[in-house]
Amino acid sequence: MPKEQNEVRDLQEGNYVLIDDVPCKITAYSTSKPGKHGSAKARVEGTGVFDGQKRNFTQPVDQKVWVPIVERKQGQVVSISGDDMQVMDLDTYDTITMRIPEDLDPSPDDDIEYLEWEGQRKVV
């Protein structure tokens, strides 16, 4: 499982973080001051990279969280059949089958960019 640990204070909007074991892109990050009842807290809101669901958590800023290592890869569309397309990874030359997103109209020989984490892939 490609991931690493970081402190909550090191997170920024646009980074990735695991919320409920799902890789999420951080959409909002806010902190509160330390006070009478403990250390400073951070509220992190994110959107699932592969499912699009919103998630959030609140933790002390010195707490460790898991950060997924999501890879951005280049591919070339080899063929299209129905709602699926075969894509060849331009680094490893592996051929993978991916679902065609609704807003994309690919044709063979098109170059695409996709995100990959633990066997999950999404065209961007």
Second form
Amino acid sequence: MPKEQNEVRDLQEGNYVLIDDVPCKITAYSTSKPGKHGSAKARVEGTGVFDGQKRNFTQPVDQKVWVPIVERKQGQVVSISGDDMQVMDLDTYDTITMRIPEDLDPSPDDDIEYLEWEGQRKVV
Amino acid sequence: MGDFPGARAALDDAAYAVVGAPLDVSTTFRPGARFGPDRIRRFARPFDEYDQRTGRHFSDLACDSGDVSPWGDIPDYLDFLTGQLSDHHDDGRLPLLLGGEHTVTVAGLRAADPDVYVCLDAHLDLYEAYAGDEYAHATVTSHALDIADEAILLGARTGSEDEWDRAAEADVTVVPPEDVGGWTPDFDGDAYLSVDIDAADPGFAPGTGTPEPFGLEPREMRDVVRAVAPQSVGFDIVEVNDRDDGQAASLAGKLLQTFVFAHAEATLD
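Switching from the form predicted on its own: structure of the form predicted in complex with the partner chain?
Expanding to the full complex; the earlier chain stays at the top.
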């Protein structure tokens, strides 16, 4: 799966990170200050990009973590059928079927943006 | 990880997590609250982990997540501590916060977000700022009222003129020591229960930063903890230090156990 390794200290709010192997967007980041014993730790709180679930971890700042490479793509709605829509990727011209999000009322020819990672997609 | 006696439940199974917060920055009289968490763990050693009253075992209920070591920047520390406590809440564990000075309660409150702040304390702690410090230990009730809708201060018996004026407003209830024995909870919503060990008479709990005579008896404090625990979403014991032979820490450890058993009995199967 597309991902790269980073250190916890390099993360910040708004970044993506894998928590429990799930791609999450970081919503809170705070660090402790090191004393004589132990190293500085960071607490990272994130929300699943595709499932919306809150997750968190606390790790030393020099711990390695995986950052998912989530792609932001442009698409055009081709057709609607029931709860699904056909969307054409405007880079590759591939056509994919996506579930229509509850807060979206698409029509053919609408341009949309969506996030994609490991076959999971989310309209933004 | 810490080692509160009997707190042996696995993290994922535990309904309660001991979290030490040995902050000792703004203490005004006798310092030593930094030794509070270790001291409470140490003097809880003689306690049985079985509670005959409820038939429950402490070791089935609680784990010890160790201490969150503080540093000098109090707001920054409170942010980090709030996060650590929030993680326990999110995972379905009720954190049992061990101070440290009373200021750590601010993090406990932020993580638990209660409707009512219930506190056993000799002091009103209603300063807006003490000695120029808005996060001094004497300001905690002011911070609590930024989060909760009302504050109930049990055993409070001293404060400045400005604090008593503030305490006369509708969102603060002061129950003086002599009335705590007959007090029963009468509020709606979720409570956060904070136990400042100096609510006890200094004869029972000398090891604390700002001792104040004419205080509560241990049994009165136990009864309050038992009565408020069922409605509580957060709990702490603060202001225990090492300036005695363990009386303050022993009482604190027992009140922590008391809270866990009473809360478990009311909320768990």
